[in-house]
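One chain is shown next in structure tokens, namely the form predicted on its own.
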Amino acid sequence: MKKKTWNTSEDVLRLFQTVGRASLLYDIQDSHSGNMAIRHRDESGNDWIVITSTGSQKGDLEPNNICFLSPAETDFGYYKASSETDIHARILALEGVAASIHAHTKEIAVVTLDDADKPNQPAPFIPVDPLGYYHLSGVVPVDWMAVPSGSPEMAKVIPERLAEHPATVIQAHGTFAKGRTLKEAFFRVCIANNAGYVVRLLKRLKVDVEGLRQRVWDSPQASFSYPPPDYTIDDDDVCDFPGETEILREFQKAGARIFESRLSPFHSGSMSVRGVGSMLYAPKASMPREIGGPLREVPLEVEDGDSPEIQVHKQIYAASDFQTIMHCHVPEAEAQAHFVYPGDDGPLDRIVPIDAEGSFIHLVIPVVPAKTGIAELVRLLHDYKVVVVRGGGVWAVGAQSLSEALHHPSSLREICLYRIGAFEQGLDLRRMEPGKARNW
């Protein structure tokens, strides 16, 4: 096979650039960290490993930062390619894998640290949030490496881990993930980092994380509302209503804000707008501006084959006059839903703002168990416009626009951040909560 030049096609370059910029926005890379790789067949039918060059800025990739390497020739050590190219080549050789990412996922890196004598085998990471539990198959392996960057040991262990798991962590270094596409691999590292962040928040709130993990492990069905939809590929450019330019723009703006404001990890959550006999539906609500996601028009009536996620949208519309619905996985709200006031026996059933802006918008926000029925959810949405489901995300509604629904999870995140910060300082949250909230 003739050696390919370092120039890349426009489509491959754009894919790497958009995912690279999104990873920087989501703060799972520093300016030069990490690497991305895909298997690619060119227009002549030649197969290549395409990988970012060593030390390249993932948020500002140029054509000469994308390297094409032969999967059959021993040229992985070429000076321009990533120092971890041999690791990615072995990941890409796994059955069904066409993409891989290494990201400096700080949140999960921090919660998987230990101070044990080395060498040792760190404990695996067990997610306690629904996205992490279901999309990462319930467990993320963690390994300590004597040389945690580009070593032969990593080239052996990481592909072995990824043969059995969607993602794996190298202690004090970050996460490697596999995917059928680069966006799926990116989705998995975002989910892993979010799962680590939820656990970090729980620990800051002095929640019994190990007890929660045991309950999740014993009965995930009771701990979570339902499994989130499987990640889909090759549908991100689908739009069933391209002529509806105004509402299309609203979906794009809301999706970008969900991602950029960390209201839900990449391509998670959902949102919809009611029509006469149908609804416009975004099944991957958290959408970076350059990547987007599928936009569907579906019947309002529940149909055979509907996922639990889309069924909730349809059931809420059937029992209400709301015009828009948004479902996000706000990590701060997930952690706050498990918070136990000192002296109480169980987690709170309402989140009370202690900040001025939050109190102006929401006097209280209800928190309900994972298996709360639609009738109760709709009743609370009528009264409060936003509800936190413990183990099930945040549901919000609007009477007119997606922007109206978006305001609720956005405000909720800040409300939770204020509460977490106050608790960390040893302040008494009950004393800080407005007295009128007790009767609301």
Given for the second form:
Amino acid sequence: MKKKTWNTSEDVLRLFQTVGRASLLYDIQDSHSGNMAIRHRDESGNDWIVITSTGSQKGDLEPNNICFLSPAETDFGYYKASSETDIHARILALEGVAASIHAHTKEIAVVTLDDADKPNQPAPFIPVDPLGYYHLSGVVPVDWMAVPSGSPEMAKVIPERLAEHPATVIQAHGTFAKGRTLKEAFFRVCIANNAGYVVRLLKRLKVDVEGLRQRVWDSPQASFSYPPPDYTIDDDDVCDFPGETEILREFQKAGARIFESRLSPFHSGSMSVRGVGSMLYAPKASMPREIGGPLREVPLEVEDGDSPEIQVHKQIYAASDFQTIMHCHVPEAEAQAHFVYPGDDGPLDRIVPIDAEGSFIHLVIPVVPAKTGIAELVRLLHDYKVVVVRGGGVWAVGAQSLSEALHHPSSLREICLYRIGAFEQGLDLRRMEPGKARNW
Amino acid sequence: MSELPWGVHGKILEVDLSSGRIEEAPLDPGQVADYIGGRGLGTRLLYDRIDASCDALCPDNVIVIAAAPLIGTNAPTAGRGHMVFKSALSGGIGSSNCGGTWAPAFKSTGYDALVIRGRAASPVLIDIRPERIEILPAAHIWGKDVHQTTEALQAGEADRRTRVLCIGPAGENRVRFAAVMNDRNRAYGRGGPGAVWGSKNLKAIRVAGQKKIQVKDKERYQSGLEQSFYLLKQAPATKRLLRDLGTAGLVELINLINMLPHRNFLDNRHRDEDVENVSGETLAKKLLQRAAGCYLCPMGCQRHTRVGDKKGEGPEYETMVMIGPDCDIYDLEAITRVNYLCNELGMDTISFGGTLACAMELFERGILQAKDTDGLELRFGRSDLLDELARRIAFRQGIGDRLAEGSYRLARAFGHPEFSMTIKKQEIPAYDPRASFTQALGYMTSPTGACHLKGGYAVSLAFFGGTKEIPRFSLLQSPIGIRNMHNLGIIQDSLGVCRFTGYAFSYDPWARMMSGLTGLDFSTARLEEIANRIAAVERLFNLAAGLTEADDTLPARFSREPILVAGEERVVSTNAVARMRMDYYRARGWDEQGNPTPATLESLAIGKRKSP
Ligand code: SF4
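Alt. form predicted in complex with its partner chain, vs. the form predicted on its own above:
Complete assembly follows, chain above in first position.
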């Protein structure tokens, strides 16, 4: 006989609270929207579906907002639990799935709208950014639902979609994602929203999105630098350098800033500080304060089994004196890298700031193709400190500190926002760019 | 490389004071590309011309004064000269940088560097003019102080561009921390260049010229120039603080972060009201007449002050603290007065203060006694003795003769070298190394001995480096952090620009200006490579001079006697010293003894030393 208690453990509560707060920070929920669920086995060996209560504020979850339900039968918990509990329960029943999230991911929701007669089958969403493409298996299904909230229809279709895909979109409503952990599911909704945002930006920049999609679809290898590392689920609490308390704080600060300032979606990107024989490495650079991520100390030499991502860090260090490296997937830069000046026949090869601070800190920021070699990347990093790789994120370096490296993607985001805003208003970017930037 | 880059004249002036020979040698264009000018070029010229094992005060010592390509342009602060020599204090490389107007005047004579060797039979001055270069007798100014000498050599000069570089009595008497001065109060201070001049009977170098240099790619140069001014106007230190408060504005801040030394680095405890007495704010309120700047400097940290009837310059932060709190003295007027005196006598105020602090501790411990000190009660806090001690040191009178050797030789002579707060026999400046590993490692690995500037200006890195700030107590991050800061300093010294520009920016604007000026590739990557090369040559010099890894260490006090930093007891343990030193060597491509490895030498294309 199961013990009917909702006394949540500290760990479960904290997990829901931190992911809930992060989802608000990332602006993929409104005050009360969305829901999160996990499969959970308590200390007595009882299995539960743990899910947020209906109408709860995900940014401020209290213990009594976390409901414990039987996975096998209808129990009283269903009175209080999310109106979409049935959907989550069926997602959680999928093989290998232990968590699910539904979020009001406005960017991908808006970019997947259509004005066709209903009912219809909307086109699936094809990401054109590397995170979206690789982490969302190249395509995100989109479905129209007559009752797009908590309906039996949704409880049927969504688990079917998620049996095949990491995330799926309900038109005009938001994204559902599955995960082995709640953090993985959250990662996926963030990646989906980011992918939608990149496409939205591309449209604002009048980039030929369909042409780009075709190229990505035809040859993802040529479109992106390399596949980002697989999402790991079991190492978020690992810290190999607890004694380096000050550097630890720097990682935590930088990680939180990357996440909160949207310099890279949740748990994407990477950053490192180099020592003499080893480097301290955060493989999930975008880390909300209360969630964190793995912090490793690894040899500077390239080793068997190193991901392409970590190899780039090591190769940059081997060819330079830099002490810190940051790799972020700044969506505004991702989009800007595909911008084609009116009258040109290919995308730009340099981003020229038009804002005051940007234009003095970075006279220009180079944009290079996805397959640019390390030697060229290092050369450009020496001269510019930050480089945008089209289909490969933003690489930035510091001679001393993480904070120094962080400043580059952060100011780059602003630079891109200025340029995108100016272009949208019909302003002539070329006329606005400082003349001296042309030769540098 | 055979073609001469723009920005240089292509000529070195070589003066042999023993023979009286004056020669012109061509500047190897490749050396501009590989060593730039200033510190880099000077170091290479010295390395090729000297037997580094010679006695620093013998005729074989060589002095190189090098200008830099940017000198003569309108780049901010680009007027700093650099002097290298074998140090009278450390026995290793002496490398001293100075603002003022002498270096631009020297470059306008049409030379990029001046090499001086030998010893004149009697006091001389070198006179460099457009129409002639001469070695002239200087008996009439020998014995005069720096101000008197400067006035005497400028008096009656029709050419208003005439500038004088000279020593005072301290240099003549080979005080091991004697300075060489220009513009009356600007010092090539550290490492005892004045003593080396004195040993050569060289009193002064007077220059006047009118040669100009041209910029090759004006647009490129201009983009770097504009960026540099923009950033200088933006950073708090460079836009206002240095002008308003001078470097003494750091006193309160450094105390706040528990780094302000007290009583020969015994501790870091001060009463707030005492610190306030010697702060930059109090200096500005009580004594400051006006702020001013070196050549082309928009920051203007110079303090033109007045105490009673006497006008002069200073004190800067280091002077204030080393003669002040480190000697348990908080008397602003006394510190300022003796600062004036040190300028006139031609002495480095950091080593002066550090040596007095050591002597005071020796006295308090009964190791030095009244019979050794001409009856003076040489206790901490004796501000009334400062002027008298400065004079006795400069003229090597009584206890002054002992003190003129610097604190290491003084403490060793009395059997207690452990009370000398020196590294490579040079006094540690006014930041306690226990309060920051980066500071400690910077001091340890500075090629010239303890120096806040040659040691990477670590304090700026740890506390007001803006985005570049790094942790204070990271064993992992300090070695590369300091290596990189050393490198930036090497480049600034080789470009002839002020260290304080580093508060606003590092390489980028300089890289553009240098590329635009010379027409050569001076990208940031190239500047880093050049810095690594210069650091390796400085190391080779020190190894040849007999210095070893054992000299790259801290006085035992700093690993044994803790101070409180933010509520925690802090030392720099011997293990931390050993690990950071080793990691620093590795970061530089040096072996465990600090020898640049063959691979490093080859990759930096350092090549063999030319025969002296
Ligand atoms: S900041 Fe001070 S030391 Fe530096 S150049 Fe200016 S006045 Fe001279």
